[in-house]
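Listed next as structure tokens is one chain, alone, in the form predicted on its own.
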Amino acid sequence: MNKKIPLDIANLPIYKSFKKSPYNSTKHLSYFHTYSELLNKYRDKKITFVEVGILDGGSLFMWRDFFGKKARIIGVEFNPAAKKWEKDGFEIFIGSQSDEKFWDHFFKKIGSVDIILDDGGHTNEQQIVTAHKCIPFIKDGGLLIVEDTHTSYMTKFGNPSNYSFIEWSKKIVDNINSRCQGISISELIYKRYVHSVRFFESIVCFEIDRMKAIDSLPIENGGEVFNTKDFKLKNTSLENAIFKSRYRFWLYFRLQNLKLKRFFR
């Protein structure tokens, strides 16, 4: 059923490419602004773009039109019927995205890529295994974009779960914050690749940049020092708690958490 498309979306180049595709593709309306924000800078560049999950092939043509003739468009699909799109100039790899050996073979043949967009099966295993195997092979300045992450909240995908893709993505937030001196909450390998994580409605984007994914150490600029007293704890119950007892220190944060609880509902 056709829906009325807001003018700001209808005028986006990515939406025009979506409509121009000769074959069926299904996308959420909210994705087009996100696509534009993340991907406009790659247009007309010599990039390697990989889409996981191509179904009827419509998105392959959308991406080729959007990125331009310089882009190398690769499709990954479990259904062998997708091989038919090779006649249209696309590279197609057949295999299961939850099979780690498939990805080993894929990157051995393809090498590093610029962007991977996961629009595959959407299960926790498929999304997490794909991210785990692909992140090390994304070039600096590149992206891993995972779509339809709302499945992390859907019972038919076995969620909510402590092992959903969204929960895993939160662990990556812990992981990159572990680059800060004194924080050792996560020693996963991704903090050496992932510079930042961006959350959108139903989309998570991992921005890869090894040069920026560095250990965070405090530094000073060498300017004049005045030994100014730090007032951040002045006249607070925490200031008294710190100096009186560990129990008061614990109690202060316990009471603080009770106040903050309403912001987490």
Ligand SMILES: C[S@@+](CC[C@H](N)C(=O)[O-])C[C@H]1O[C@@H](n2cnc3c(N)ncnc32)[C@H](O)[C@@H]1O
The other form holds:
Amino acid sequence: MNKKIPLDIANLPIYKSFKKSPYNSTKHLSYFHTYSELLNKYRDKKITFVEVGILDGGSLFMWRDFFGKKARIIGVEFNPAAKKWEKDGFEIFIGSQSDEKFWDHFFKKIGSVDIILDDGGHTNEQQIVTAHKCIPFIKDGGLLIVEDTHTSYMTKFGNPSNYSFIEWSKKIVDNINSRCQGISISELIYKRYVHSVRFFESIVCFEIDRMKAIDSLPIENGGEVFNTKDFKLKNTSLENAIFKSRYRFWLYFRLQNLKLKRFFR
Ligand SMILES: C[S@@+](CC[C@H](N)C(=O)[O-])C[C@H]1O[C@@H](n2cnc3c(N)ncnc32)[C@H](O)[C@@H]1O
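Output block for the form predicted together with the named molecule, input the form predicted on its own:
All chains and molecules follow, beginning with the one already shown.
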């Protein structure tokens, strides 16, 4: 479907590369701003970029044009016909993204990479297994980008479900927050790799940085202390509630939650 493309998108280098590609690729309109925001800084760098899902090959050419000659572009695809793109200088690996052994073999051969973009089959299992196996092999400063995450809301993908990719991504948010001293809500391995998670329309991006994924605790700057009263509990009965009765403490938060409910509709 060819719509009128807004000028701010039409002028983006990634959009120009998309249009220049000699073979078919379909991308959502909103992705071009997201790609630009996430990927512009890697252009003309010696990076290893992996795309899961090749289909007609169009996006491989788009990435090569966008990242430039120094980039190593690798495609992963279940359909063996994709091997034909090797003649154009791409490295192609045939296998299923939901097969954990495939990824073991892949990283044994390739080593760590800079960016992985998952545009494969988009099922919960494919997206979660891919993220689980790939995150430990992404270099610091690198990204895992998962595309078409709207499938987490679609019945034909078995969703909504507690085990959708979006629900899994929210778990990673818990993991990040569990690095804060005293918060023990999640203990998955990703806690040591993922510095941040960004949610865009139909795209989730995990920024990998082991150096930044550190346990966190409050530190003071050493400046003069005035013992100023902290007003955060002012105008509430919270102080009384906390100190006088456990029941009132519980009740206070029950009432708060009822008031907040309208923001969750
Ligand atoms: C959306 S298309 C990829 C489009 C391409 N990235 C583009 O932008 O032009 C999805 C591709 O993922 C492949 N695919 C589906 N399930 C897969 C799996 N389990 N492992 C690897 N690739 C898979 C399909 O064969 C198909 O070629």
